[in-house]
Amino acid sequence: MKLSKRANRIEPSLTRKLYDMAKSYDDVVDFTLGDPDYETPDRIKEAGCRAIREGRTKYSENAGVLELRKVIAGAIAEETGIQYDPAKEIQITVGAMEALFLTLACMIDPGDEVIIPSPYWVNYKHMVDFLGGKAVLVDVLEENDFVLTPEDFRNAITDKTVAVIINSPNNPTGAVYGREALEGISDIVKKNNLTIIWDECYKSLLYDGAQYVSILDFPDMKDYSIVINSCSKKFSMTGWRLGYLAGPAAFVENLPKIQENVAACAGVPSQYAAIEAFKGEDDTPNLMRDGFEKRRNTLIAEIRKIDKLSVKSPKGTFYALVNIKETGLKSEEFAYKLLESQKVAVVPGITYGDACEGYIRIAFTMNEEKIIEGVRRIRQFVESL
């Protein structure tokens, strides 16, 4: 049987390898998939079933339910004064993953360059490939706690570009895009009538205080943006699979299209549970950010106590990125080793591009007691080495 060349350019994630390979040993501490072990709350669990049981099991508009969509446009102006218009400017997803894909085929021609700064949340680059552009990646730096300056983002631009992906709080680093890297950022969009694709599917989870600063807070940006989000990590609905975009008309009127022959819709149960999660009142997301915050003191203290380990506490997800440089391995032979040894699994840094050699990356998405037992045994590796 024949196997395109698109099939073949696609690699499967080291993420899911080791996420696969530790399901083989007992004992383990999984640090790999960022699933959080929080449960979706009762409200929106109820809300589901409810739609299954009132027979809400057929399909919707290819744009998504427009209750749905009036509910996330009232979010949206809620939280930045931006107004969408439901109809026309919001699309229903089967997760953020599947926005992200609908954009970029909605966006891109052969050739097109994206740009993506490394280190990068995987898919973005392999669906870029998938499609036909090329991925220009962008490293950025430890030193410049991980996030693109808008002199390297200039310098990357070719007249074959047509947008750049920023996902704030980032996966893997954790870092999280101030007002002033933002602002040059989106001045240099808009000289170059460039599309910005705004990944903001962790801004629930922001440590230490921090506010969050939108693209959406500069002047003219909904005209350059398509802002993507989900249910997945403020709901902890990560297998209910509904995300969302929004942007403007001209361009999202065309992605109902797009879907109808990808996926026709996002599960309409799934659609309801999402509408009692934006319009429901629980403290269930802050609930979930404090937990997760306390996860991560304890996880930055205990790596701070391994000679040869480094690492730059995080200041958004569930993600950090600890430097392994120091011992003298590759990241992937430092986590299959670890496996092997001493059954931990984390994900090598190299997954997430050139930029991220020398580092690995833990999610600390289980509870405080697993993250002390996974450490002391990460620990005991390194000394060992």
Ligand code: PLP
Contents of the next structure:
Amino acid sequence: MKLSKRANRIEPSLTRKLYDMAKSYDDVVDFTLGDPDYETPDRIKEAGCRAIREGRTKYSENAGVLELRKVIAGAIAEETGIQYDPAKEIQITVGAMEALFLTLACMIDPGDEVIIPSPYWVNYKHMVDFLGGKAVLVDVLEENDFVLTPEDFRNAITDKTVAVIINSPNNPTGAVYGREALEGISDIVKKNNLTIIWDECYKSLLYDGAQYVSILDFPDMKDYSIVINSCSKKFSMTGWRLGYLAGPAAFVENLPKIQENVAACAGVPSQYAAIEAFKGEDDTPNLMRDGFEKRRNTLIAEIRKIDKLSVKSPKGTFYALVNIKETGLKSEEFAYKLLESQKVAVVPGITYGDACEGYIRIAFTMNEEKIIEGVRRIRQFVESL
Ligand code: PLP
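Could the form predicted together with pyridoxal-5'-phosphate (PLP) be shown next, to go alongside the form predicted alone?
Starting with the chain above, the whole complex follows.
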């Protein structure tokens, strides 16, 4: 059967490759996927089951159930003070992944350029490529805490640039954008009439008491931003596949046309579960954040005991990028040898772009005992080199 050039161009990520390889080992410590081990809270599960029992099992509007759009607009207004019209400015999606896909599909013409700080989340580049755009990768450095500087951003803009994608807190680096960088970036976006695709999926996972800085905190940025988020990480609902985006009506009103041809709508029981997630009272997101912060502290302390490895403490997310340059191994070789000899699965940095060669990504989505055991094995591996 014929395969499109587009399908041939796309490569599976090493994240999935290592995850799949890990499955063939017993007693493996798997640090690959960003899937929290916490359960979806019971009240949310029950709301999903209730929706099914009550027959909410049909299609919804392409934009999503209006009640959910209202609840999300309310949550954004409470957090940022910015009002979105639930009828025209909110789109419900199949995870944040589909929110990104619909946004890019609605924005990019062949040859349009999208600036992506590198290391990057693999799917950004793949989606831009898939849709015929050009991903312009701009290296961000460990010395700058993996944050895109306004100068580097400005230098990457051409007359073909349409957007920049910023993810804060960041997968895979754990970086969190502060006020100064974002002020510079938002000024450049406005001056050049670009769009910022603002992925805040890990917003609930911020450590050391830090306050979140949103792109919406800067003047007029609602007009230049598509804000993307989901229930996946905040409510531990990855498998429910429920995401959303908010943006100006003139853009977002076009998304249902695209959604009609992609998924029709997000799963309707999941949409009702999401209404409960936002409306109900429960401290689970904070408890999960505290749990991940403890795990992060354990992981970082243990890694720092290993000669030849170094790591910056991530300010958010549940990922740490560990610098392996002193071992002399490339990231892929490091990951395969580590898995084979010690049964520990990590993601080779190279999958997140050339700027991430010399690093491995560790997702600390398991209990501390397992983290300690995994790092003990990494230490044995590094000492054996
Ligand atoms: N954005 C980033 C940076 C991610 O890491 C992920 C998932 O890992 C997503 C978006 C998509 O999340 P979901 O589709 O589960 O909402």
